[in-house]
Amino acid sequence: MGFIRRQWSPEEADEWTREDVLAWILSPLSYALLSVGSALSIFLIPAGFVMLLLGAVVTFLLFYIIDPKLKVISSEYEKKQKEYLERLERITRWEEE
């Protein structure tokens, strides 16, 4: 899978990209299949059990695309999220003493 691109900065996985699209159309057809799959295999429909394999099969794909973009925007925010927290805490700090 060469046009789906797994390494990203954090201003790279911040824009709108063709995994972001993809990931836009997977994701609704994954639970739609997992959904019906799941209901039609309850009655031992076969339709229903192949729309649940072909839904665990989108949403791996779904998985695989989005998750590298998540990882590094989520990684981004927990850097973020600590320098404000230590900042905080400086700020508290000197206000207390």
The other form holds:
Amino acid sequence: MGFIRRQWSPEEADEWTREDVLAWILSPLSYALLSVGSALSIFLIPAGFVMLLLGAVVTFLLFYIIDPKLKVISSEYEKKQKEYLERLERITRWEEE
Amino acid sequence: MVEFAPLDWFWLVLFILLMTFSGVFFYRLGKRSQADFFLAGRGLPWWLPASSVYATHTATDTPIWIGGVIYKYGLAGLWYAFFSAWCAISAFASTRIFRRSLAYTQAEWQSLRFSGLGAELLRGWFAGWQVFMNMFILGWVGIAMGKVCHFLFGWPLWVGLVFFSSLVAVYVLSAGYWGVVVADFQQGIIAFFMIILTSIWAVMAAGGPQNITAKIASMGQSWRLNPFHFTGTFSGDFPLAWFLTMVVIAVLGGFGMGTSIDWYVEAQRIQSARTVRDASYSIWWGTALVLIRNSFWAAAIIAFFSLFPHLKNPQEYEMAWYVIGFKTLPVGLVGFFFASILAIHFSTISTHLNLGAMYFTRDIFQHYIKPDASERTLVWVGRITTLILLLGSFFYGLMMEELTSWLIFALWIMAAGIWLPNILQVVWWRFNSWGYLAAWIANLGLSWLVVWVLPEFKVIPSLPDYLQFWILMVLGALIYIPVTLLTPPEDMDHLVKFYVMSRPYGWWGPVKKEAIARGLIKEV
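Switch from the form predicted alone to the form predicted together with its partner chain and give that structure.
Then the entire complex follows, led off by the chain already shown.
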């Protein structure tokens, strides 16, 4: 297993792990680079193109890291969703505390 | 005043018909159930709510305030619009927790996270506050459209407000959130395309990128192209301390729920996504588009500055993007440009009509008035509330405009004192409903003291807003932390159910241990 994990069991994916922390770091960085990089690139300022390119790389990395985990969480959660929805309705209708 | 050629009218009428009838077209889907009328049946692929996030957060007043900060501070002004970056963390943190809760609204989430009387008080407060807030935003954005139409065509203020908001109501009343999200998709495309086109047009009209940078340099204003140009560490009206505070508020705020006023809109999009993954991606990509859009607007405003560098009156330079569009675009595109303004207006109005109606229908009518209401009844209550919100927004927009600055103040202050409790409710199992209620109440009193009363009586000096934020955060914590610790924790059964369903991060050790002991989750 490498530094970035791409195979998950449902139980493991439900935990908050290093991959989530990496996503939390990369995601705002990506936003800042894409935002500032776009503005500077419109004025043909070289630093803008560098930032835009870095932003694209960081964005790719972000989704490369987090996507396998999100897929497993989603498919596992879908199996329980019906039961949770029924409970939600019971709470709203005062049938459960 | 702007003159439209026949081609301009053609585009305008075509887009109004397209935007309105594409929403109405989904009438049959919208009326099926409450979940359809407010969440499109919880089955949307990520790109539809993403386009809705983008379209909703592009309103008629957005280019006005972005124009103001960019003209004043250059590209560093982009950071004023960076508050929306709370979605950077939220997309992979609180969005996941909220989507797993399946709560229709943030008010409903309170009754899943907390229990007993405290939870009901919070649910009722959130619901009432959000119904009012959505009407307030509708009036505020609606009257902005009235002003734009007055500026462009000389119409009385009420015409732009009443006519266009009523057009939007046609498809929101018919198809609910289905109409909102489908119309948002095409409105988002129209608006994004026109923002890019108009901005590039503006840059070229000002002589092209190289001429603009050379001209700005010759004026000794090159700092305007530096996104990290601040007025000092603590000095001036745009210091580094403000920037760092903004980064903390925006980025760390993503770990909580409600740390930004936009959360309540995003929460609806999160629940309308078909999976947890779709919810995360919708928030992330919708906000990415918002930030990139800001960059194009910023470029247009810098181009405008190179042409008109000596404007002192904010009312002149804040309208820069509109001026560029209507003064420089050729015949035909002017009509297209106005259609894109309508698109950004429609998307914001439609969202708040449906969102306000959802809080009333789900959290007030169904939960407190008629718990056994049928799906058909709930859809009709949603429609009637939509209509009431529309009429209320006319009243607010036309009659109560002078209150706007007070309410904007109230919003900022609410954001300051409630920011940390909004995170604590997600990350700390021991934080209870009484602590959270205490935080809301304490903040109302403290904010008036710190921002107005004490400076007025010279007890403390008038403080910059970033300093007010930190002071209010600390003062509030001195009240709600003791209240939390002196009152009992939430019921463990309730907490375990919440934990197993939502799997929050942070300090949930005792609850997780209990969930494992009960065999509800496995220890990894």
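Note that this is a predicted model, so its numbers are computed, not measured. Residue numbers count along the first chain shown, from 1. Here the rigid core means the biggest group of C-alpha atoms that line up within 1.5 Å when the two forms are laid on top of each other.
Asks: On a rigid core superposition, would Thr17 pass a 2 Å threshold for CA movement between the two forms?
Replies: Superposed on the core, Thr17 moves its C-alpha less than 2 Å between the two forms.
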